[in-house]
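Take a look at this one chain, the form predicted on its own, written out in structure tokens.
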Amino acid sequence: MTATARLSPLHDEHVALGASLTEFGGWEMPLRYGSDIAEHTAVRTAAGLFDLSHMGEIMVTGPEAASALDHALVGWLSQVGVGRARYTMIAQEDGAVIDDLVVYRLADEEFLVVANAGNTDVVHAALVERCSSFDATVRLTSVETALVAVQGPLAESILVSLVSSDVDAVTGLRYYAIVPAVVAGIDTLVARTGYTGEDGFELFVPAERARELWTALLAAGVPAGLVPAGLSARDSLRLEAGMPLYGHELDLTTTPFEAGLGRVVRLDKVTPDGSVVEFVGRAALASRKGSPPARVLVGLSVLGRRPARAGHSVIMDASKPDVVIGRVTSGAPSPTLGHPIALAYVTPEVSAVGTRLAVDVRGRAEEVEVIALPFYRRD
């Protein structure tokens, strides 16, 4: 734990559960509360709830705002309708990405983006300087903003306990959007958005009303099923739904395609006259996109009861240990199929569904298959 880590509003309210705390991100976060597993299967079958306040928030406001973030992302913001949300890019001029961000729409000239913790900083910096030359105003409205989730089969109906005069606009809310709410007395935006697989709420909240809305959380779902939840649970609800962790399988050495997330890069967006948008990037994945990329990222379940974890080689077989043909990004044993998964890039032409792989862990060849992703996916 570093002496400069930042804390979370709600950190206190950690100490108070007996959380084990981590560095993540340059934050002193939870990474669980008690059991992994407990917290983990919690979500599947209940509810969990999550303090996200180290995602860093940054306000993108004004007349031209759509098309600053139009040039700065890969995304085609201005095409998102107002109360709706885009998961995105934000890309080096040779195509590689930055960070991967979700962007709210909040008005006509007002977005949020929300960005990974560790990337905040430069994320804010380089919205500041893709947007100069644009009439918006980019603004980092982190330190006063807190982040809480609740997510699991069951968010919708404790979340909906502590709403008085917006329930409609909470039940009806669909994927990927927002709306305004009142919760437990709280001014909040409600976002439908998550990163576990489930159904589930995020809500930003200001920072110092942060502890009312965990409190209330936690008094109407405990009752439910809920638990309070850490960043390793977090990690095995991710892994299973198959998302990508920046740190993992995003990084300044791959692009969008290589991850198998070339939908989120618009190349075809244009300005309102039918100009091409020429965002950062643009040229280096457009030249990539008909191009066979080096590597592929693929699920792989293992056969064995090891689990392969990040930085792991992927080889072909046992008898042959060095030739390596890939590298595991994220793996761990998964509480809801019983077995250990992982993430690996491996070169294409063993990437097919299907495929018996190898992967060295600590000088044993365990056997895996690469199979389709998601891992899980909910009913």
Given for the second form:
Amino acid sequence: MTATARLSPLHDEHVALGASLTEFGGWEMPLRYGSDIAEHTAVRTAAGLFDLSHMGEIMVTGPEAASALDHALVGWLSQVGVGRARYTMIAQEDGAVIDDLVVYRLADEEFLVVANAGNTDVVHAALVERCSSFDATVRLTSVETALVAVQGPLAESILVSLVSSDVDAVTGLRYYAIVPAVVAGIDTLVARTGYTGEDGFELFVPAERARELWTALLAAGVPAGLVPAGLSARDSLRLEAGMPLYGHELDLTTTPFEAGLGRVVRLDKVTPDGSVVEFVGRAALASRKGSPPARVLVGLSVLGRRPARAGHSVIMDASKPDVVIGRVTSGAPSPTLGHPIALAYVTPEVSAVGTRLAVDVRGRAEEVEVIALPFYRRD
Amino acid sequence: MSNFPAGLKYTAEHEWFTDDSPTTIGITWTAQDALGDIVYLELPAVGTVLVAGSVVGEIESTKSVSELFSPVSGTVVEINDGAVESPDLVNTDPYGAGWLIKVDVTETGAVLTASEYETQVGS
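Based on the form predicted on its own presented above, generate the structure block for the form predicted in complex with the partner chain.
Full assembly next; the chain just shown is listed first.
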């Protein structure tokens, strides 16, 4: 723990709940409250409550906010309807991924950009620069905003129990949509998004109301099986759901195509008068699109019990441990599946589903099989 | 709520062991707490000759892996099959049902008392 780690507005709540704390993206956040497997399982079977206040919120507003974001990001944000969200990325000129983002359109001229904790400052700086020639204002609102997520099959019923006048707006909310609603008496932006592979909601509230919201959600949810869940469960849940984590599957050496996320790159973006939008990274990404990537992201099912972990080498088999054909980017035991799983970048010729490979786990080859992503999909 | 039973010996690498032969070896409350949910144990087979201070096994949790160091030299006479089958025993009862191996001791390595270990881990 460094002296400079920032504290969530819910920090005292985490301490009172006995959380193990860890530093993540410059913040001191809960790793787990008790058993991370129990927290993971609660999200799959009932509900989990997450503090995501470390995530970075950036508001982009103004008459040209939409076209500014079309220029700044790889996605086509001006096509996103009010009240909807889009998963997108911000790239460098060379096509490398600076961060992956969720962008919410709150109004015609108002967008909420959510960045990863450790990338918030660099994303903010890039947006300020890239939007400077547009009639748009970029404002970092991360400090004044808290983010709390309720995820799991019971998320909707727990949330609705705290909503009085906006019940239909919440129950009718589609996946990747956002609506203002009063939750436990607090003005909240309720988004049906998340990072667990379950149904669930992410709630943006003023930081000074975060404790009130957190307490109300626990009081309403715990009798139904909701538990507070930490970053450890968040990571194993997102891994089962096959979702990338910046710094693992995505970084400045990666383009969206290698990560299997080429669909987020909108080379077909045009302005209302029909001219091509020259977004940052477009030329590099356009030239990469046609050519096969040198490596592709795959899912690995570990056949033994020793988990493959981030950084381990992927090899053909035990007989040639020095011939490295890939690298594990994330790996952990899967609480839901009962065996270890991993994400890895491998050379394309060994990326087909069903291919048997091995991972060098601390000097011993562990057999793995390439399997289709995601590892887990809810019914 | 960490605990350090006074009757046991400890190592700087977070093992505990009993002061007899065969000695019983496990990992401390502090070690299992730092690891989180333990999901897999790799322990030396019965008959393996161990050297004090060397790596003799692996303890995998959901988030990380930790090496098991032997605090003594000697020969493994028993491994805890119950803990291999149910590694969560190491979390729930690290000084009891979650013990790991029993070793016929020929020599003991560097040892900490309970209070010295407690000072080291700063709890």
